[in-house]
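We begin with a single chain expressed as structure tokens, specifically the form predicted on its own.
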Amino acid sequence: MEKCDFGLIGLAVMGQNLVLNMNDNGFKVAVYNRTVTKVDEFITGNAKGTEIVGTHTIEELVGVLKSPRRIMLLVKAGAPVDDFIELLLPYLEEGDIIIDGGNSNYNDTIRRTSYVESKGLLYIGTGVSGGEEGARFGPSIMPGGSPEAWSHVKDIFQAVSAKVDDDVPCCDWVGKDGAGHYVKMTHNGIEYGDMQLICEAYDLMKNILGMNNQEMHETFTEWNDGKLDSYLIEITRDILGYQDEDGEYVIDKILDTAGQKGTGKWTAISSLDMGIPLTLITEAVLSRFLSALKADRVEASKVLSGSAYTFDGDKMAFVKDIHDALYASKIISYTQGYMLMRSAAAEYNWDLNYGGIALMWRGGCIIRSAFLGKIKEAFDKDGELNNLLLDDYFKSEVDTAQSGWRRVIATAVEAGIPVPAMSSALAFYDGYRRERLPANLLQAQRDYFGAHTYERTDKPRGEFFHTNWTGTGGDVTSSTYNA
């Protein structure tokens, strides 16, 4: 039998669809699953009539692959990945490549890359975004790990990935060790932010303007033809217009408690570790936590009062304001995400291509949108761009949108409608654009109670001072200083 180009372990829907995608693109793939009956079901089912080869043991899988062997794991993140690495190691040879295509934490990928390389093998941790449909017809793929491995998987990964701009693949090498999974994590954090922003726009239209599902469906249809053109706006349009067999809107029957798989939380945690004010994405994560407190909220709704506000303005003008608030907040979300990636690149010595990352996100993935083309243009124009808000295009777009953005936040506060993502985005913008913030008082407070010292405006940066505020504190200062 002719040897296979690629091996894949894990035949859940994502694994099956990615394998079928590879087969469609002319690659011969061997598959294995811990529950081996799934292998036979796949080969006689969805894979019937293809060149896909089913195997029933790790040893058999390894034996049918060309050298260097390329084996992707699409299994649950965490311990299962480590378990399969250990199962594979006895059968692999120097130069063979283990690929983790799941949503692994980038810290685990850094550790695994070092460990697998110590065995003489190569390792790739790659983000794969786009869900089941993306895996089948073209996902966004974000690989990182052992740089030497890229040339061995490049043709396969780029062939099966989504394509944009005259057949440019939404896949390129991201960087060493955990860079690929870090970029995927940041993608997912931005996804959390985008989804929360859209939910807030929906809430404002429904509960301030009293718009019905059909009216909102038509609004999102219009928005998807403009600046907000994106996959998430598109599916929101479809969801709001979807009726069941009884002619009732399904959206109204869905319980308002949101789930999560942890990548948004990881993004927020990383931002805290890096000291990056990832306010919008963090609020999106916290909003999911709040939604999960359904029983508490039901009880609170019976006893806690809110606003008696009634909207009496121009309905269509306010819809335009909601559009602008959503768009401006989206710019802030991506701004913060790119700030985080830039900080991580410095921390872990990754050479990230920021315009290239925007291109990888243009197609196949959940946050794909026309908007990302503008981000790529910004970094193509200035590869050292420190902040998206300083790009002429985005600076102008936020300036144009901010009047409506502010009106939406003010109206939401008056009406008692929570808009944590939109309002935190505006607070970040207003904080970032100010030359002076009230942190001087905060530093005085820290020095007063803890002798933490402070810098002065009339002295060079890096010189620290302490005031004996009470006359009894003395001149001894704290041994550490954290801004």
Given for the second form:
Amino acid sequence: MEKCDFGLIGLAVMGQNLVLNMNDNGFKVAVYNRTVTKVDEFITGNAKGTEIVGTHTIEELVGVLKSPRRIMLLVKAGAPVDDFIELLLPYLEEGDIIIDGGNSNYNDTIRRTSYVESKGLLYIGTGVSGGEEGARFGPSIMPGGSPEAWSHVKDIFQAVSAKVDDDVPCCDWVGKDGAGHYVKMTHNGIEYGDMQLICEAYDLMKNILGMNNQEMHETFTEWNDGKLDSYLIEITRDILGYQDEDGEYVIDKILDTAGQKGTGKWTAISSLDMGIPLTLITEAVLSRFLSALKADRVEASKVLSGSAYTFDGDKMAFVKDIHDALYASKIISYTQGYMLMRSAAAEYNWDLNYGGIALMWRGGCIIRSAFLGKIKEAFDKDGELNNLLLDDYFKSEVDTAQSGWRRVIATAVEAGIPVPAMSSALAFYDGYRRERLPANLLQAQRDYFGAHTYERTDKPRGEFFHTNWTGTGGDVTSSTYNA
Ligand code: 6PG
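Switch from the form predicted on its own to the form predicted in complex with ligand 6PG and print that structure.
What follows is the entire complex, opening with the chain shown before.
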């Protein structure tokens, strides 16, 4: 038998679809699954009539592959990845490549890259985004790990990935060790932010303007033809229009408690570690936590009062304001996401290509949108762009949207509708554009109670001063360091 180009372990829905996609693109793939009956079910079911080869042991899988062997794990993140690496190692040879295509934590990927490399093999940790359909017809693929591995997987990864503008693949090398999984994690964080912003827009339309599902469906249909054109707006349009057999809207029957698998939380944790004010994504994670306190909220709703506000303005004008609030907040979210990646690149010594990342996210993945094309353009204009908000296009877009954005936040506060993502985005914007913040007072407070010292506006940076505020404190200062 002619040897296979690629091996895949893990035949859940993503694995099956990715293998079928590879087969469509002319690659011969061998598959294995821990519960081996799944292999036969797949081969006689969805894979029937294809070139896909089923194997029933790790040894058999390794034996049918061309060298260097390329084996992808699409198994649950965490211990199963380590388990499979251990199962594979005895059968692999120098130069073979183990690929983790799950949503693994980047810290694990950094550790695994160095471990697998220490055994003379190569390792790739790659983000794969786009859900079931993406895997089947073209996901966004974000690989990182051992740089020498890239030339061995480039053809197959780029062939099966989504394409944008004249066949440009939404897949390129991201960077060494955990870079690919870090960028995928940030993608997921941004996904959380985009979803929360859409939910806030929905809440404002429904509970301030009293719009019904059909009206909101029509609004999202319109928005999807404009600057907000994106996969998540498109599916929201469809969700709001979806009725069951009884002609009832399914959206109204869904319990309001959000689940999560952890990638948004990891993004927020990383931002705290890096000291980056990733406010919007963090608020999106916290909003999922608040939504999950359903029983508490039900109790609280019986006793806590809100506002008696009723909207009496121009409904259509306010819908436009909501659009602008969502759009401006989205610009802030991506700005913050890019700030985080820039900081992680410095921390972990990754040479990230920011325009390239926008291109990888432009198609195939959950946050795919026309907007990402604009981000790509911003980085094409200036590869060293320090902050997206300072790009001429985004600067003027926020400028145009900000009056509507401010009206939405003011109205939401008056009406008692929580808009944590939109309002924290505005607070970030208003803080970021301020030359002087009230942190002078904060430094004074720290120095007052703990002799933590402060820098002065009239002295060079890096010189620290202490004031004996009460006249009774001494001259001893605490050491100066920043967490
Ligand atoms: C993707 C998605 C996917 C993620 C789901 C669920 O890029 O295809 O990001 O990787 O697992 O969106 O995430 P939560 O369960 O955390 O919402």
